[in-house]
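First, one chain by itself: the form predicted alone, in structure tokens.
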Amino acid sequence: MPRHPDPFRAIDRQPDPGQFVQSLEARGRTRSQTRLRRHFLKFVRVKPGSRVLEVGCGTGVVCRDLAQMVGPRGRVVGVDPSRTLIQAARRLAREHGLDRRVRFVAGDGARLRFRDGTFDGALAVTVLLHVSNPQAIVMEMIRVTSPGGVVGVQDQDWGTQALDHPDRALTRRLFEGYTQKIYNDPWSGRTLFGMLRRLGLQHVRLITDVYQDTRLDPWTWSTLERRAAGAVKLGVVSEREARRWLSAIKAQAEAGAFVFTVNFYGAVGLKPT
């Protein structure tokens, strides 16, 4: 079966697994990832001494930041199909200190391998995107809180993205044709919100946050050079278009006029009791 063009379906699959390492951590320490995704922590109110479950946990940077949360008498558990980030998650776990109060296991996020009721909430952050069923996910997720739990979930939207190029009509045709070839919903972070609601969580809320770089950080550059180059790889541009696009990027920034945004979504609940 051919791979599918969304990396992050199978990243074992790839031939260079070690590289998703690199671009998570790499990610999580860029200043504005960082902000946003604590900013949806503290919107999720995780309890100190809570046991929470995150679905698609990659190399553990959202469960490192929960670990800071919950505490020494509270427990993490991330879950992820890739080995590959697992391995990974245990080694940065225990590198940071906090092996003792987070777990990693290998598994599907649409079948948990955990009792109804096992956690006190449940978090998929910057995950649904690139899943076949989100839905079925989050299904999971309420599944195993337990009653009054918190369950929340974040996505990029890219539908938002903005960047400040040039070339507007290139631009567009790149960053549309790119991420309707790769994923099944581009537009999906506004969606959580009514996702939650369908089913039947209570009290839901939504945060909005922006992503944005005006210094075309190391994170932001790897970002727009997949795009360029997936894009080339599916059909949507010429690499004479795509390496056009780029060096108008690197102008930007050398100018100092160099500026993208992204917004994030992120919807909390808490299950029925």
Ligand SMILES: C[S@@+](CC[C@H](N)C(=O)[O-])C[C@H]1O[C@@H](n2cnc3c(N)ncnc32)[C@H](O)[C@@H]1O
The other form holds:
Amino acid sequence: MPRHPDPFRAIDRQPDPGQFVQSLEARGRTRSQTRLRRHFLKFVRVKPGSRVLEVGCGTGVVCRDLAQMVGPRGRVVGVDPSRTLIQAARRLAREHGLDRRVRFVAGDGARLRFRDGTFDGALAVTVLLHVSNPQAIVMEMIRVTSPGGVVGVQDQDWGTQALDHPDRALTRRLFEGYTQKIYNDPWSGRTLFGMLRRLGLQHVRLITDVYQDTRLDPWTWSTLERRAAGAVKLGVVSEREARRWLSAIKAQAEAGAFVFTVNFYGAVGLKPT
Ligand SMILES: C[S@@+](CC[C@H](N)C(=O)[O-])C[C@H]1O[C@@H](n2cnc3c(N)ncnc32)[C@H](O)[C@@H]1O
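After the form predicted alone, can we look at the form predicted together with the named molecule?
Below: every chain and molecule of the assembly, starting with the one above.
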């Protein structure tokens, strides 16, 4: 079977899985990402002493924040199919002195190996966009959450990305062509609220936040570079067009006029009692 073009579907089968450890940690440190991740976790209302699951935990950026929020009496479990990411997550939690509160387990979010009602809350942050059946994962998250517990999902919505670029036609073609080929639903972020309601959660709330970069942060630059390279590989733009597109972005940043934004949608609901 040909490999799916979205590397996040199978990190361990990529030529350099370690690169994703660096990239997820770099993203986690980005100022705008830190702000919107913590804003979402506050919106979820994670309580001290609670037991929380994060599905698709990657290197544990969100789990480490959760471990601080649940405090010494709470417990956090991160699940991810990638063994490379799970190993990195364990090491990083140890380095941050949080390994007594957070545990990492390799596994698929659509087949969680936990009993019904094990957790007070279950979250998935920037995961559902990457999977073939997001609903199956959310159903599992609901199953392992106790009645009255909280289920929360947050994702970027690539239909909302905006870049100030002198060649708007090329920017639109590159962004739309690339995201349509790589994701099941590039506009998935805005669908999360409706999904939680359809799956029977109660008191579903939505938070909309924006990733904003005006300095061409190294993480934004590597994302745009990967996007351009991916668009060439997928036949969306030519190599020459991709080079021209990236040079104009650099020039824009050097002129102090770089602007890139993308909306993040977070939906949170309660499991009926
Ligand atoms: C963009 S990363 C997000 C990581 C982390 N939540 C964060 O915000 O830093 C997406 C993660 O989803 C994981 N993933 C992919 N397929 C999955 C599945 N079927 N079940 C659970 N996680 C999955 C990937 O391995 C990757 O770690």
